[in-house]
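Take a look at this single chain in structure tokens; it is the form predicted on its own.
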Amino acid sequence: MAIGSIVGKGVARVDARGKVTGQTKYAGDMRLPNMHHGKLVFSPHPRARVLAIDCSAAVAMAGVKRVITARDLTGSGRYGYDVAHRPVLVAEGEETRYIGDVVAMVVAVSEELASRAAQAVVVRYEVLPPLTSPRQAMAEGAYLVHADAPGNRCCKREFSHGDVVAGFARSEVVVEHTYKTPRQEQAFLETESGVAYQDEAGVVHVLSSLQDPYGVAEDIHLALAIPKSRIHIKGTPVGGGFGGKLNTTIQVHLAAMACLAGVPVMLVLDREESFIFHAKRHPTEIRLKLGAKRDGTILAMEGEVISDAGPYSGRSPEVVGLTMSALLGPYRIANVATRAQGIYTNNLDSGAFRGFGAPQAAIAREGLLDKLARELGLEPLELRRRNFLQPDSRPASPMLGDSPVSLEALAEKIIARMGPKPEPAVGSSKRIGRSICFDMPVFDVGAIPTLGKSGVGATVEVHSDGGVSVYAGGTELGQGITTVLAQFAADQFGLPMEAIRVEMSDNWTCPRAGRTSASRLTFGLGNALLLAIEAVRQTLLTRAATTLGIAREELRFVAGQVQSCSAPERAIAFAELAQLCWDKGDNLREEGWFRAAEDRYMYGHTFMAAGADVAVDLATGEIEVLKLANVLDMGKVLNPVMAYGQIYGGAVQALGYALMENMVTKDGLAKTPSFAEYAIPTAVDIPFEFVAEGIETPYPTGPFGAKGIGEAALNCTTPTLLNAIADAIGVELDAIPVAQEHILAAIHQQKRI
């Protein structure tokens, strides 16, 4: 299809003015009629067998509607991602597996009286010792957390492509180490929240802030035994997802609630409670080897990724071999062998965050080619650059690549960005380090039945008044996709945005869609809305060619109007068009569906560059941002505003997981269960010069040449603000956040040696 008038231009958000001006209704916002309030009783030890539960204390409290255990649930009582084994609630003689897990619920006409018939609650445990490292986890005769999991072993990961052992026997210099990545929170502003109700007709209606509303009706499905056909899952506006609302939270226990106690029920979660319930950035040890010649070329890879999945399997298998794979980045590497595996332990869980894993992988092996660099003497970036990835070549990785390769044109631009490289004050205590690194994000263009991503739907509706509906079953969580939607319809119909509507993440009247992650939307949703879109053209060309006498050729749709290309004067108005379509008894709504084909890879890549000037202080350890670029190839720009902004706020998440964010946990207990004592970045952090850049490089299957770009511009901002602190003090790092105390400690360690 060709771009119209407003695909590509910086349209405003159409979710904009309710946001800024608190019209928008998020969760927590609703009320309905006769509705009560619920709350979670928390385990907490993160390992105890339930020996009794007593609710009479709270079942006698007036204004308490039910209270609810295990043996009060109909169906499976499990639900999950993967793998179904995540209790809704831990019955009586079943243990605990973290502090996230739920024992019982109460519902009451109030959330104060909720709260404190929660605490009525007296459960009796049996503490058992818990499992709170991977490698404790692993230990021969260590504990099962699931006992069909040998070794604890959540999910293992493979990859070998040529002969590794060859290429290390040739290599001339091989440099080896290890990393270290901590938990990072999803800080979203929107803790877990919704609403649910059974009507007259049995139906359970959930509205909640989600990710994805098919895979939260399944679980509700499997976990309760409803009939799908009598679930309703409408997403609500989303305060943040980053990947921590893709699993099923709450809504598993909202339909329990609703239907048990017969009201409505709202549960919202309070700070410290979605702190301990939600997944987290998966914790990391990585140990990667890499192989060259003295030239620079590397010759092999040898890599091995353990991660904490915590307590339930949720997305760690995709999180985990996500990790591995993108060990190699942007690079020719000829002989590689990597593995991976995700750990059960009975800390906080892990699962999806933007990245998806690869900001962890970059860590390691941007941080080892800086090392292998030092080794050759030779300059970081020339290194790099010595390796990249050719246009005509693929990378070796069990996800291959379809991206033409645009890495050179990404060093000169930030090269060129970046300028000269500043230089202390004379006489001044700090020093001064700057970092180029690369990487290649991916985004979902595959089709995995498994994963719950085999097809993608999108329905559009011309309206008899010229109005367009657009139906979508993916989840606005703030990356701007009803906008790209809505700018795709009224491109290709010639209307103004504030003609079009979209509606989005509802099981009921949006086509399926699979889940809200891996920058897929804009890829998959876009082509099955062009796809919809398209056979509604052709309806209405067909009638306005018969109306006007013109043949269908000749007709475009431009300003409202279907009008001849040759004699714009000779025209029909769109609404009049509608109208004449829906006397006529036309369809003007039509579903498209877009699936890649079986032989598809599963992902689709980009490519990005990161700088970094850093100042640090010997004397007191203190880091200063001097400067932080990024630059993506960005595909082609659908909205440069949205495109942008999605560029700043994944660069500053970055340098949150970099200088100072660490979900601390310590015996299974989170130690940092608040904003009190998680620190992420505020706009005080950011004084420093940021840059912002992409060049465009047309995906070859993606709409109009789009990409995914949404979770692109984390992966290697972190290892970049990284190696610019180690250039500054000539020290090596393995292991974030870092903080003045890990500088000085680094300083004094290399002055012993």
Contents of the next structure:
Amino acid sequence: MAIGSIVGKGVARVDARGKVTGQTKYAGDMRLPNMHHGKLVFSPHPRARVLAIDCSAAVAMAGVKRVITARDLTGSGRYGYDVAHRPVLVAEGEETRYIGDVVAMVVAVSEELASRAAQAVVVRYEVLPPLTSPRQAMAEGAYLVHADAPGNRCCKREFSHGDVVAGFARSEVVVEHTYKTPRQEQAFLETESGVAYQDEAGVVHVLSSLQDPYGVAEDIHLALAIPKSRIHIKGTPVGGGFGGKLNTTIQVHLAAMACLAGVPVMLVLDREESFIFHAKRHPTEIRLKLGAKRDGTILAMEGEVISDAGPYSGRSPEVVGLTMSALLGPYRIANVATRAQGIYTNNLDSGAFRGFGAPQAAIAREGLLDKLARELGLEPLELRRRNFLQPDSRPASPMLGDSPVSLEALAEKIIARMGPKPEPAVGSSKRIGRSICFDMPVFDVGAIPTLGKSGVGATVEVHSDGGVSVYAGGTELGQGITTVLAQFAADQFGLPMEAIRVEMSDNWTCPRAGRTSASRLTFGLGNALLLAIEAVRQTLLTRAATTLGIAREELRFVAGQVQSCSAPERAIAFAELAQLCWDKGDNLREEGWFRAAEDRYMYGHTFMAAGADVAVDLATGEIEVLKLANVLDMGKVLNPVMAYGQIYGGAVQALGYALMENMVTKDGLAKTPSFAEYAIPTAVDIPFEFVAEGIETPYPTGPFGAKGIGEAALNCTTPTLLNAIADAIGVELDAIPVAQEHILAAIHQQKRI
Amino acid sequence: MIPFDYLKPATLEDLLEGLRSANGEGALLAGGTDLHVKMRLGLKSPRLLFDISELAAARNIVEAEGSLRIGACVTMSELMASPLVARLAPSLAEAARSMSCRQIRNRATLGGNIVTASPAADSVPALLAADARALIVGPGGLRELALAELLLGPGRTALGPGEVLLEVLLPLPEAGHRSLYFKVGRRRAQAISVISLAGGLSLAADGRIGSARIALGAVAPTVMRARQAERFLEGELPSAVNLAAAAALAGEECSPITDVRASGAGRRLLVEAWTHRLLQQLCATSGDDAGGNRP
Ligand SMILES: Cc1cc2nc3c(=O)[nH]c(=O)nc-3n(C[C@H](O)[C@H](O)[C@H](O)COP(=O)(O)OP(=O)(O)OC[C@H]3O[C@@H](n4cnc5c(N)ncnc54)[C@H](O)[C@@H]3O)c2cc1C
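Could you present the same protein in the form predicted together with its partner chain, rather than the form predicted on its own shown above?
The complete assembly is shown below, putting the previous chain first.
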């Protein structure tokens, strides 16, 4: 496939103008005739039995259209990915499982009135003691968050390879440590929001900020017993998702309110509601053990992951599974025994977040590798290089893949980009530490072991005026997929970007494309679109060949024309050709359907290296990130501006994870309920020198050789920062976030020993 | 949020009269950056708001009668831009600069910061370290109070019903006096203080420490003075040992709590470390850097 003039160029995002000028309409900007406003009544208690719900005062308020409790729902009243056990509304007699559980909903003429009516709903609870840690929930005799989950176990994954006992027996050096990671909030700007209405044909239309219109339709069908043919989900422009909108958020509630109240309803969560409602990055405790020979050859790994799954299953089995798989990293380890469990608690919910469980694993693995290097007296970088996966070796991992291994090239590149390590000023109490870490972030290529195969469809239509529409059911989350697809179409048809319009995230107008996660769209949707485009191109070529009297093989799409390769002046304008096809009754609308081949691989891998120089003031604990570099093997950089944007963005989230972010709960209650308490990096926290680079080892099955890169930069960037800090202060660190007080405490601790 | 009425009295007299007739149901609105947050959370629900953000009587910065007098309705941005403040109370300018972001600093007032009475209020350590006094006007006329006596506890002040903080008075610093302000936050901007501290020091002709003033924020129910550390230093030589010992005393005499921003024990370590840094910089003979350091 020849690469034309647009693929690989940093062309402007197709959605840039609308967003920059404020013309883009987010869900919360929508206004429908007779639109009412919804408000959810949340349980203030992480665990309590709902004794009675008294809606009379709320119902009596003028302007209140409807007050809804579990009793009013038709259908199962339950939804949820993986296990459909989440109640839309907790019924009288049932127990709440966390403070994001909803007990009632109000529909009123204004937002303010809905709010006041929600406050007027009186719920009597029998408050019960919550489970607030996985350890507590795993203890003998602990109450069960779900009666059908003994030991409160949400999920368990195990992997073994080789003979781990023999591996450790042969090891000359063994290191072991336990690492703890906190709950991280996606902190998207746009809270959960949407509007819904039911039309005269009984169709429920939900226009909402989401990551998976098909999953949402499934949940609405499950919970409310609405036939699938009567559910229309339209994704609105998303003001950030990062996994937090991957599960159905408020859409079932919206649909129920619209149907039961019989009016269009808007629901926009406020920040505090949003923070308690959606699933976040799993807090984990990871015990990891490595055994190696004196020369640094790693012989064995043993790992045990315990993740706080929160109250509902959702993405936990997949995420926790990936934490376990990612423990191995991009290294050859012959003998492995790893295990991971997700445990139900009454804390905030856990689920998908950019990196999908792998960042936690990287913290433990890369931290322990540094410890091993110290024990061996080896340079940390040298230890890693000695154990790199080799180009011909397959990872001894449940994440088998077929991406060409490019770790040595990445190592060379990151070493070059880091340059000489800076020295602190003479007499300064600052010390500078450096770390370089590696990872092999995954992206979904269509065949995930636990999920089965996922087919992806995309449609392209050439209009009679030569304009092009693309219908692709993935969701634009800001990652740039709309622009990438437009680049593909422009490239293949030889048209300017302006000629392409891309319609996305709509379960009615777009072929099924599945969820927007696992960095999967460029690969899956891109491949599907290329198939669709190729079909239309063939029709156009046939018509052009007949008209021009030139063999099809002799023709090419370029500069708004179909022209002869050898005699470019013999050509027909693209628009003219489209009109001709229209007149002759040719079909110029095709659907492409992409599925991974049956017996191939499971994941693609975006190999990466991260490097950091961090200055730490030993006197005050002050941390200054002097330099942070990420280098990814992207296969093919389709649009450098957007690709590097993804890397910078992911690295900033990784930096927040390392240095400040922690969604704290106490007794199941949120202690960081808003952005006043939950700190994420601001522009001035960006490292002084901030580097994003790519290398390109073409991925054979990727569109134009490209890989998925959306999540990658988060993976080993956090441990790189952590290890650099540890290097500077000469003390091991095993928990994040690391702030000044922790540095001081670590130094004090060490002085005492 | 409960509905409320809004008034903008043109003069101090109108304001006092308005407050009198509101019978305790009114609230003062300066920049609104604390009040609005509390109203939205339902923590305060005044029936009547008196906007004082442009009240002329509380908008000046002047040097008069041996004091730097700063109107309560002066904003943080204005403090940062004032040459008088830069010259006479550089640590206060630095405290203002350390606060939040430009948008908030353009609205947030000195008076609002004080009367909110947060232990983490960023301007207060700089004011306490300068022995600031509060000029208050109310039904009973004018009265003056040491700032330390105005602040009673988290969210509590000695202001009576209908009383308005009009001005803050900072005694002019002695010649050779130096002051500094430091803030530790979880990030470099837009951060509520984990700890904050301000200090002033003057060295006598014999090289000994004449007076030392150290104020600590976010480590006690109100911003506090580290009196033990101050007393320890007075009359002593600014030796490395003495500075370290004084810093250790400051770490001991505060009473920090554990919250989501830091642990109590961690705050003590930070107080000691940063008090030490503060004293070192105040005593440094060269590199006359009065500007603070923003961790
Ligand atoms: C996003 C954000 C970030 C913030 N960051 C910081 C920070 O970094 N550091 C910090 O210290 N604070 C911070 N704050 C808190 C706040 O901005 C400051 O305390 C500010 O100085 C308050 O001043 P104001 O004029 O806005 O007060 P207002 O909200 O108008 O008033 C606060 C209270 O004081 C009373 N009051 C105001 N003026 C007077 C007066 N003259 N006499 C008597 N009573 C009066 C009011 O009635 C009210 O009860 C932040 C706030 C927000 C919203």
